[in-house]
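In structure tokens, one chain follows: the form predicted on its own.
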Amino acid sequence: MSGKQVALITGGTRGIGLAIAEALAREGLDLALCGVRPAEAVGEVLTQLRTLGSEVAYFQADVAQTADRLRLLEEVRSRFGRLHVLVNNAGIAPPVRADLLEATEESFDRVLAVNLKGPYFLTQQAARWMIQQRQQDPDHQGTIINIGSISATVISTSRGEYCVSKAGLAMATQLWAVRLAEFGIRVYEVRPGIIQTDMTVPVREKYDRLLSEGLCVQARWGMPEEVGRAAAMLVRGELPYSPGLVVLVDGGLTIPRL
């Protein structure tokens, strides 16, 4: 068992999660993967990773269901005995792309559970144990990244449940950010625009389109390992006055324009 510091990552094995594995496999922590694939559907990317020099370990867990939550940490702590960082990356986008007046209770449901009650109840256990290995080391340094999105703030009336849920995540990280700030937790969000990525890839055509029309300030696609650079940023400790703080990685759409 190293001594490096724990980074336990959701949906941490392909796109976004898996750039900011990546990235911080090269800041020199070792890594906790979660996602509800096989472990053996996996290896490939496990592989990969180690060759950048960390522990690698993947649970297979849905951070969604209460009972996965509370096993995955515990097989964390079976494993690697310490954690510094958790990014709560893992989400999904509605199964169906459903007007407001036709999306279902069922599909807003379980968008909410994965994407806002898991990383809220998650958070809540990680952060117990932050608490207590920062009594027992004071030099303990936590850190909490929230992977949110631009739909936070910028409408889609075909996945309301996506904009909520995010938006409740935007929420949520401020809240945690002020509740762990005394004990040396910092709590970030790091907030996605269009990124390249498996989820983006039935919308692929329709965001060409945007694009290439100005919808960004820059107009191209945003790259995960973009993302992943930003959460490496905050891991290193580089913005430690700015608890809650909500790194934009957008290409510039957000910024309000004539």
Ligand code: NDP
Contents of the next structure:
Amino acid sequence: MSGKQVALITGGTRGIGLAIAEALAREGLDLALCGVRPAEAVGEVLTQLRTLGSEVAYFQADVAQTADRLRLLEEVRSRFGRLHVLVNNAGIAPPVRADLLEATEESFDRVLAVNLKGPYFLTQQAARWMIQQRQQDPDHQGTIINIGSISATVISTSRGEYCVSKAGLAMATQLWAVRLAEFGIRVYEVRPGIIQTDMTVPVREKYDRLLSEGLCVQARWGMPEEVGRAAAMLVRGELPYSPGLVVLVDGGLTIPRL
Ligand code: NDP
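To test you: the structure above is the form predicted on its own. What is the structure of the form predicted together with this ligand?
Whole complex next, starting from this chain.
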């Protein structure tokens, strides 16, 4: 067991979560990652991450499931014995993009469970553990980062449940930032725009066109590494007087323009 700080990153084996994992490994943290795929499917990714010098563990867990969240934290506790950083990154788009007038309750329930309920209660559980650690070691400092989305404020009528989940997560960030400040736990949101990952593969051509038509100030896709760098900045403690801060990584998409 190394003496490094430990980060738990949900959905940390691909896309934005993997880029955050790489960035935090470079910052010198050990990594606990989770996802829904079985461990055998992520072996190569873990081997690659270990070349950065970190201890890396993977736990299969669905953040939408109460029992999985509890088991995940128990597994991190028995493997590492400590936790300094939680990155609530795991998230899903609606399985089917459907108009508000057509979309189903099933899709709403699933998207809200993964994107909002999961992070909300994983934060509750992780925070309780971080508070215990702080009681034993007054120097312990926790950081919790929610990966939100510009969909918290920019509407898409073909995926209302996603927008609602990310708007809820934005409020959750502020709630937890206020509640946990007295325990030295910093809570932030990193809010990406349009990032090149598996999630955006089905809409790549649509966004290529929108980007070329001026959707963002910067006419290009964002890269997962750019979200990783934002998370690393927060974990390094560079913004200690900014509880609840929303760090935009959106190429200027949300700047209102005439
Ligand atoms: P990907 O689809 O590329 O990766 C999603 C990750 O989340 C995967 O590792 C997946 O696990 C994991 N995951 C999904 N569902 C669950 C679950 N129920 N329990 C645990 N893990 C789960 O997505 P991105 O990297 O693009 O997105 C990451 C986050 O960034 C999401 O919260 C998303 O909403 C947000 N975001 C993305 C944007 C984009 O343009 N790509 C823009 C704004 C926000 P596994 O690997 O096992 O399948």
